[in-house]
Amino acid sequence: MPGLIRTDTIPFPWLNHMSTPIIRRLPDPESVSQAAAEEFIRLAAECISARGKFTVALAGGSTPKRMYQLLGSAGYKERVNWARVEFFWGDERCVPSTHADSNFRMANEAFLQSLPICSPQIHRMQAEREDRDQAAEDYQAEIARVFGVYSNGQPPAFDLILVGMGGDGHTLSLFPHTAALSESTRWVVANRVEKLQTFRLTFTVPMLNRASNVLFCVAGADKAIPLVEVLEGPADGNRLPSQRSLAGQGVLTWLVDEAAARELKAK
């Protein structure tokens, strides 16, 4: 398949038994968003056909926003059985849902409010609550309820977790050298991000790595150096949290534009 590179062509001496990512190089950010929308539609159809439901954790950022806009537009929207989709979020800023920085608000305005869905299908992180730890615990309980599992056990497997990668190598709100990276049992935590002088609610690494599919959308020249470090560099998951995804048990796909992929050895 054009644009598809498997990492058995890339030297990962530290990868061992970890998952082998699929890397698709695309011309520009718009192509990344289009490919992500198509992947969303494909997975939704497969999961709904197999189990009657599609569980997805949404992401913030400009590339996902464009993907959401496409999914909510004519030619895309009609291809998903939206009544069978359960929407969650992989992370959220500690702001009200109406705030300009809210990941929920972005997704809601980009496409959710235009879809034929009911409010019980939308599971928002209530990150604006004063007790952030309790908010994280309650979100874990909500995930458990929807998936029909115990909230104190192993995390369930989302059909799809959408993520991006920051210029510092972070993903979700798992920032370099933050406490959440050492969490091994909880699914959702309040994570202090010292360099931003704030807290975020975020999925943990165990939750990320249980997903059946993790889809990275990465675009822009500022991502070129961290991307090559994450995918082709030595293991350093505390400095480059996005590397933690390589230990997942599902399908890991990276959709990257040429500007972000320019330093990758594999062409």
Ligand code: 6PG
Contents of the next structure:
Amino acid sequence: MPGLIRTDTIPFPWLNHMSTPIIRRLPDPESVSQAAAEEFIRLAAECISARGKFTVALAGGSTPKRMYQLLGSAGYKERVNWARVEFFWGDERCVPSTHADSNFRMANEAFLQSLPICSPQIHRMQAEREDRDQAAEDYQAEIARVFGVYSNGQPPAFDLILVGMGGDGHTLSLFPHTAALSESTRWVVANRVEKLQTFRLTFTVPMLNRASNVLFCVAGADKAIPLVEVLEGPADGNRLPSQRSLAGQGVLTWLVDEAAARELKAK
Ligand code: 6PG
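Right, and the form predicted together with the named molecule of this protein, after the form predicted on its own?
So here's everything in the complex, that chain up top.
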């Protein structure tokens, strides 16, 4: 794949395994959302058929909202066996679930509340709790319970982790030069984000890179520079946390619109 990062000159253990990302360039944000919804449907059918369950971690921010709305609409909704889907979040803001900034609220209003599912299928990150570290630990225990694994071992493999990328190259709530980037054992942590003057709860790099499928949805001209740096620039995973995904064990797919892809060499 042109533009991939060479690994023989990089002293970063986390880059000792490289996945070859699939990069799909789409005309505009709507086609990114449609392609993401189709990928969700395809993976859900595949996983449910193989193991009777589909485990997905939803992304926050604004980009995935349209994809969620599509999944909850006619032409999409009827194509998923929703009773077999376990919904998690890859990160959450430290606000109540009713707050305008809540990733849970955004997904719930965009599609979850309209789906034929039961509340036990929805595993919300309780990031509003005062003891954020305990909330992160409890979320890790919840993941372990649903996957049927011990919560002190290596992370289980989500069928799909949906993620976006910020204009500073962050993903999930793994922001540049923050402590969570060096977490090597926990699956979920509370992360202090100085630039936002706030804390977030977030999946860690080990959790992200265990996933069977990681799907980035990136749209907009403001993402063009960080995108080309992440995909075609030198390894700099502390300044560009999204780059850490390149060391993942699963299938890594980037759905990008032309505005975000305009600097890429890869056509
Ligand atoms: C969040 C997200 C975050 C998001 C990026 C991109 O909680 O905000 O997890 O990582 O995916 O910031 O956000 P946009 O989709 O709004 O550009």
